[in-house]
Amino acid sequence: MSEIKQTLLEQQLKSYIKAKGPVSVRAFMEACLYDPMHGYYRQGNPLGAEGDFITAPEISQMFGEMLGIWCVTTWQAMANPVPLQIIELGPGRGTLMADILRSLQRLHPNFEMISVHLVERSATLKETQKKTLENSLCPVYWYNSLGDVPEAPSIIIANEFLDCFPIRQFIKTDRGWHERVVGLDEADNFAFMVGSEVPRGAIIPSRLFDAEQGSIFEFCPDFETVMKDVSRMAQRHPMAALFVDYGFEGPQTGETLQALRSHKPVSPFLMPGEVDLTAHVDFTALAALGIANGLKCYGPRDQGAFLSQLGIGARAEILVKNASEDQIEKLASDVVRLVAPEHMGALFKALCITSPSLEVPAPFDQKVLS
């Protein structure tokens, strides 16, 4: 690794270490991806064909439109509360708020009676979404975190913003369950290693305990403030938040933490600061939460069938109609890598979160727990 770039993050790690020894994997990841100086989201644009990975809103307009019809209907079902705010975590480059707006101010009556809140911790995307918005006709504010929102109607957005949390990760031994941590080998390059024993019944699902040696488990202690700051919106007044991320339905066992550079799978380990990493969501963790946190939970739906039934085919086929050949293709190619299960349709899951009050949102049908 070293031999390719060790960047100032790298030193800066690799010195704590030999000071002090391996650290956690949640540790590694909240220096890498957060470091007030070299962390990879306190530097460049990490978005779009230019950068190392690419969302679903900069796909396709479709997909932000759809969750635009999503928010007029949740409102609706709200019995349309004004003022409202839509709150967006982890808005982007604030492609996917801007074509939410255009269905809103299209499908809604009282669009003028919306606000716009956007959680964000990157200041270099922060003043890209000022440009992508600087039309809105909606005011527009700016947070660090969502529990700094003020509390009223509200509808959250959340698309790919769970999967950069850091997560801790532990592996099964023939001791039992330990902490996995980051420390360096006898070449000085950073290499997993196996930390402290983790107490019975304390973090690992008990139906976990008998998994083979080796099996690794992820677990992401964020999620709890994530939900406890939901809570807090739901408390006084309807709300109603939609995560779309890529994950599971938990627990299970395996590795899911991965690293990507230009759109390529690289090592975790390559040039901290200046590579994504993420990991994979536990959708069923996360509903948990929000049911302890007396919140009403429903999916996960793989977001293929989610966006199907709120129309993407019905919204191609009028986008068709003024299209040009090329334009036809690329439209088609976006509603298969969006919705197919073998690209983003299945991998990819959606789950909302309620008030209490809230009758059951479209188009869910089920709590996802009782």
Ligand SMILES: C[S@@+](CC[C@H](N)C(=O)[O-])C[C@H]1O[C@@H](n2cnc3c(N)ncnc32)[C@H](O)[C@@H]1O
Second form
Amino acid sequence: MSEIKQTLLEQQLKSYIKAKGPVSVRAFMEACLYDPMHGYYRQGNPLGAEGDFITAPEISQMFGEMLGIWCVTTWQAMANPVPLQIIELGPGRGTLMADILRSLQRLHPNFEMISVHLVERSATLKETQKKTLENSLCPVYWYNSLGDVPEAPSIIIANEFLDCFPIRQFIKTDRGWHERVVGLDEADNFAFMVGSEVPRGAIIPSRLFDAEQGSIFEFCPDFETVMKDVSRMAQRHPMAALFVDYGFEGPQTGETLQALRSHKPVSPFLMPGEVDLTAHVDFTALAALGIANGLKCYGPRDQGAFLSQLGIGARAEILVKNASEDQIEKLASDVVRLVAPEHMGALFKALCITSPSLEVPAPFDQKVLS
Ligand SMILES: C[S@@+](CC[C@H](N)C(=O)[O-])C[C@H]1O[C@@H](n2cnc3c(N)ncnc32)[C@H](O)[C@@H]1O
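With the form predicted alone in hand, show me what the form predicted in complex with this ligand looks like.
The complete assembly is shown below, putting the previous chain first.
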């Protein structure tokens, strides 16, 4: 990589590593995403066709409408408490919330008892959300953290929120499991290196002790804070949360850290601060934290099955009735993209987490752990 293409953050990270030594993958990711001056989420608008990635609500309004239906049935399963807070974590452009609210307005008689609470770290995206939701019939409030949202009966929605959180990576060597770190090679390029040893019994699940040499294990420390904040919302009030993301049922080995620029996979070391870095979500670890915090967890269910059971097929048929030829084609391909296992239908999953007294919200039907 030539000097001229180095981002300011790259220069800063390299100077830091030269002075202090390699940094953990988590610290590298944290700087790339959230550095106050040059982090990815401090910059422009990363979502959509012109950004780096596209999310389900940006593909089709049907995704948000199905989540709106889920909110209606969940609100009913909670015995319709009023007023109700709809909280969204990481609302992107506000598209998902706009679609959810449209469904709720159509389907729930107490729509006017809703308030909307958006948890967003990016100042730029907050401005975009304000524009998208400027005609909202419900009051809308913004926060930097879920910990700041008032306690009240709540439904929490998070789509592609958890994959943003920095992960730690560990690598199995002939001397056991070690932290994976980012240092500099002889040519001064970023390179993965082996850091300090992790004591047996700490972090690495016991079934992975004897994993093959070279195996990678990933762990997201911030999930604990997220789950503590979610459980706070359930302490005195009914609460149901829906996390939709790409992920797996862990524990598993394998590297899922990925970098995207203009919709193309690139090296995680390319242009720090200007490239999106994410990791797949370990839903089992998340559910275990929910249960440890006194909550109930259901799922994860594949996104395809989840959306199909909520009625995405029937919704598409209704939309087709007033659509042009082009629109009909797009509606069909959108459903395939969201539901088909070879597209988003199997990799993306939905996990539901509720306060302990709540009945299972449809279409979930089983606990992951007990
Ligand atoms: C991948 S985008 C998903 C956007 C939206 N949910 C969607 O589906 O289109 C991630 C969103 O989470 C926000 N975000 C990332 N990290 C965050 C954090 N630690 N706290 C609050 N919001 C965060 C981003 O700014 C962005 O709005």
